[in-house]
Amino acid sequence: MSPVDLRGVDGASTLRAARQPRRIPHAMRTRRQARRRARQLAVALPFVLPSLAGVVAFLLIPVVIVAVLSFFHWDFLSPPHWAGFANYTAMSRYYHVFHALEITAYYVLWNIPIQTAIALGLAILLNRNMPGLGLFRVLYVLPYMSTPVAMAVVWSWMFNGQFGLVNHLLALAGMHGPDWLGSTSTALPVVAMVSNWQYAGYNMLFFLAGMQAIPASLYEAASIDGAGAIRRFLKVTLPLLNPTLLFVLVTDVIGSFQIFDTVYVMTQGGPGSATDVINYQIYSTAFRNFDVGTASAMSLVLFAVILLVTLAQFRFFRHRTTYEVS
């Protein structure tokens, strides 16, 4: 290599030029980034593939099949034949479809506020240092670990109007209990209460984890400023729990709109149509009336309703959520 003649060249400029990083062409940089992403994907794929296969096989493919079947007439016996939008047109004329949506919305309004309040209250009670907290946390989560059908059978017996445990306890107190599952005014609240009992402890875990992630220095600063316990909860805890609250509300609302097993075991849509939620109506249309096309169209309508409600929740929490605490 021939020596470089630096005569007549500014030394400072030469030093700055030597310190500048070598520029890589844009095309070469893009190829390197693509190869890096490919290596990362190759490493992650064996870990993601089992879950991805389950999502594709048990979620995406059934959704596509239901979407296709909504444009066909099919009764499980004869071959399906094209119906176009006839299933949607027929569904729009069915009063029981809109009534089922109304009952489902009523159930959601019964279930979500009470369940969220109970879960938040339990998290506040357990967010402290005292003996036996681990045992209480396990006990509150145990209902979630139980099978919904088995729990519905037990609660059906407890709320039986003739020989149920609830009415027996009321009789011991000198009160006459109603026919809980046989009355149109109490059947749906009882079903919602069973869901509250089963899922409140599970949601409590998320609220408890969110509370424990809040820095203690924020509470100390609020106390120095003279904030009491209620003000600290409203001004510190609750705003910083918005990400957790968003997650809990979204998942609970989706689950509440899809309620089926508890209704099927406890009331089967009755009395009358007091608990005839949309998922039970879809089941009845498909497997009792053998109208798979209309049931598929109803499923897509339910999907659209859940999507709209979920988007509304994200929009509401968009500017109310803090994900980092500095």
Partner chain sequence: MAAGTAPIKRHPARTAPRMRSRGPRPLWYGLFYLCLALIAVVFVAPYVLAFFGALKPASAIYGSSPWTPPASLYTGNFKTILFSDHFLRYLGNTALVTTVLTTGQVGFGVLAAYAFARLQFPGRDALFSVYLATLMVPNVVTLVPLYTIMREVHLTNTYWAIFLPYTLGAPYTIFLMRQYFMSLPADVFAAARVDGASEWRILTRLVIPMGRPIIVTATLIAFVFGWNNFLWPLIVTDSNSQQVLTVSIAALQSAFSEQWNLVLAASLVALVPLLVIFAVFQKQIVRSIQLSGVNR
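Throughout, rigid core stands for the largest set of C-alpha atoms superposing within 1.5 Å between the two forms. Numbering follows the first chain given and starts at 1. Everything numeric in this text was worked out from a predicted model, so none of it was measured. Compared with the form predicted in complex with its partner chain:
Put the two forms on the same core and the Cα of residue 84 is off by 2 Å or more between these two forms. Taking the rigid core as fixed, one finds a CA shift for residue 163 smaller than 2 Å between these two forms. Remark: with the core as the superposition reference, the CA shift of residue 247 between these two forms stays below 2 Å.
Right, the form predicted alone is done; let's see the coordinates for the form predicted in complex with its partner chain.
This part shows the chain on its own.
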């Protein structure tokens, strides 16, 4: 970086400035500056305005509205009433929001570690120079291009207790499969498995790109020092994948906390409350019970939880060494 700030300096204006007499009155200079800024704005505004309107109207204003609504009793129809913190207390007293958060946390735990481990494993398998691996890479990514609602239907069929393929296959092996989606102990893992199936190959792509960016010389150096395959993975690959891992984990965890489509199709929050994840509860509170205030309060709690978890991940990865490889 040069110490002189050259932003906004173009050839023409420098020339013009050089031809001017040395002392330009201050007022005139600021006026000229203001005119230049106005001209810049006039050029840039048409480019920025549409997306700015979108960000303000559909992201910023809604965040303000949701915060305001969380302090009101409202059912979308009758006029809203001031509620103070009543919605925040109702949230835990009548809607068991902490139970829902707990279930969501279990969902995230069934989803993220398995999905990330599979993705890493697949990337290790495919990160080599052998013919035909491109085909397998494509096949593993295929599920990413599927509609979660439609795929949830297909998986519901396969895990159906009576007619499902899974139990048919188990019967062939002489086992009696459970009613997967109808039992409180298996419903949540099965729903999480659908996401694992859909996004493992997708995440593999990021790990593959990360691994291919690691210079071969590092592996050679490690081999010469007598490091075996496992040590090379732990001491070279994994540390250098830290930035990729952080990116994958942060984006996946944010998505995982908001799981909705598969739950809606496969279990409707049941059996009992076994899959009553927070997003499903926000939906039913707002659009089935029409308790807008409490649903808003729940949204804010989820927002806070996601923020905290994301920050925790950044902190965790910051305390681990990251290496710059040029």
